[in-house]
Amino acid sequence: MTKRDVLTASTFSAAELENLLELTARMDGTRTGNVLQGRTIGLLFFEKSLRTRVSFEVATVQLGGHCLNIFAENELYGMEPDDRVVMDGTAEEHVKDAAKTLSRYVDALGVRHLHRSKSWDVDRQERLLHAYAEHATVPVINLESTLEHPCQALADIYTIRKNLLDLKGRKLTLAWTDHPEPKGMGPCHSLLHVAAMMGMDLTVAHPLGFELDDEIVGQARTTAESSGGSFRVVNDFESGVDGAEVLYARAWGAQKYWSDPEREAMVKRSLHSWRVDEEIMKRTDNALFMHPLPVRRNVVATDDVLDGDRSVIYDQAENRVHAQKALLTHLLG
């Protein structure tokens, strides 16, 4: 079998995405299986994780396999991703050696790594993630990176389709929301990829200065239009949510202030109104409310919205298990 990595949501063709969603639906409600009997999935976490770690472990166990979690802060040496480097600094191990060693132990390798340096251009290259994919001889799965979170996107688009059934031409708004920290863009970029492939009418609403990655936005726009959907960006919260059938709230940091979080915090002092409340929800077309969690209650969205009848935040979390069972079956079955 040829090794297949899943580093971005765009790695899937439209037909492959459709097959994964159908497989996810079959996995939904199925508790046991033997697809991964005798196999081990290794997960490397360079950041904290709750839903991704637990859902992957549950998915693996339900398929008859074993999951091994490795936490970088306590269990890994400092890693060097670049080749031909004289390693006389803080890094004690090269990614090549770790990846090739782990490939002898596990049947697939997940990596979560969100790097924030002084340069967006450097961080968007995701050198550590790509180094693991280059040197591992088993499939590498992105568990969230600076640019992408494909596993979250699979669960999200499955959640939307389970509720709306036919997605072509349905209106989804991805809305920036206030947050005291500069959050990553991964879930947003991956969601745009898969929703565009399904032909949805996409709106991205954010304040000026909080643009998503130009290259990914351009790809999503092209994909949406070629799939029979549409794509627009607005800088007004209210007009962005008007008529939405799905309202996906998510905070993300600004490339403009990537090297200056204090400046970003100052700018956001005037943006506290970018919060989803009952009045915002009334502007939608009885929209599903979505958020990938964890969420800052009454900052990103009010309790009434998060706990309301149209909120599907816990369905999203549950569907991580089903979507990841489908993905693991697709890669290793």
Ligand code: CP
Second form
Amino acid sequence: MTKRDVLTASTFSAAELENLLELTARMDGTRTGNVLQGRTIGLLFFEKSLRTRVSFEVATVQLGGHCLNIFAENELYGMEPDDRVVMDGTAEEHVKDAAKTLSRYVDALGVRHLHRSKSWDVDRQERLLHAYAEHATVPVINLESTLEHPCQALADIYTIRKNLLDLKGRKLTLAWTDHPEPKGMGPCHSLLHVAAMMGMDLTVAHPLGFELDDEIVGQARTTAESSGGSFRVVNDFESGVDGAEVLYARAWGAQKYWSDPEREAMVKRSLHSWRVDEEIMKRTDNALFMHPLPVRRNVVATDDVLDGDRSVIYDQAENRVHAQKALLTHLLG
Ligand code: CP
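Having looked at the form predicted on its own, could you now put up the form predicted in complex with the named molecule?
Once more the chain from above appears, this time first in line as the rest of the complex follows.
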């Protein structure tokens, strides 16, 4: 049987996403199960994590399984992802050998790795993640990469549907916000895929120069339009949020400054107003406020918004457990 990897949220068909959401709803409220009895999930973290790490462990335990968290950057050998390389540099082990070995120990493998070299075009290829998927003989789940964060997107779209019910034609704005660091685009791209599949009316608001990945934006636009929704990009914060029923705030770094974060920081000095506050929320249609966390309070959004009665940030975090239980059951059940 071919193994199923989840590297991008676009891997799901609309019917599969619907099944996953129904399964997530069933998992929401039940803490016991035995689908993973006698099974082990291995998670490789090349980056920091609070929610993904803990929610996967809790989800696995609630399904009767065991979860191994490996802090790969410190605990594993330096990894070589490319084939036919003479490994006389710093890499000590090939991903092929690590992935094939780990596949003898675990039943699924999660990988969090965000590439940050000098080139966006190179990093967007996600060589390490794809090398694990190519060589592992068990399912590989993306726990956040340069381009995608599919598990976050499953929790996010479940959170939105739980609040708004029918999503077709509902207005979601994904708004770029200020941040002292160049953050990854993964949660944003994956959200666009699943929200487009649900036929939502999508607006992406960001300053000029902070475009999301062209290919993923193109895919999301096509999906939204063929699912009865719509897709637009605006470069003005206020008009971008007007009438939104869901306001999803997230910072992301600019491709054009990928090799020059100092230059990006200078450009962002004039963009501090891209912060969600009560005035921005008043322009929306009483929108749900969403953010995947961690969040820089009073930079990305004010305390009043984050702690306000339209904020669902902790529901999103909780729903990671339910959505990942559904995903693990779907893949391994
Ligand atoms: N949202 C999210 O993935 O959080 P962590 O980085 O804490 O895992």
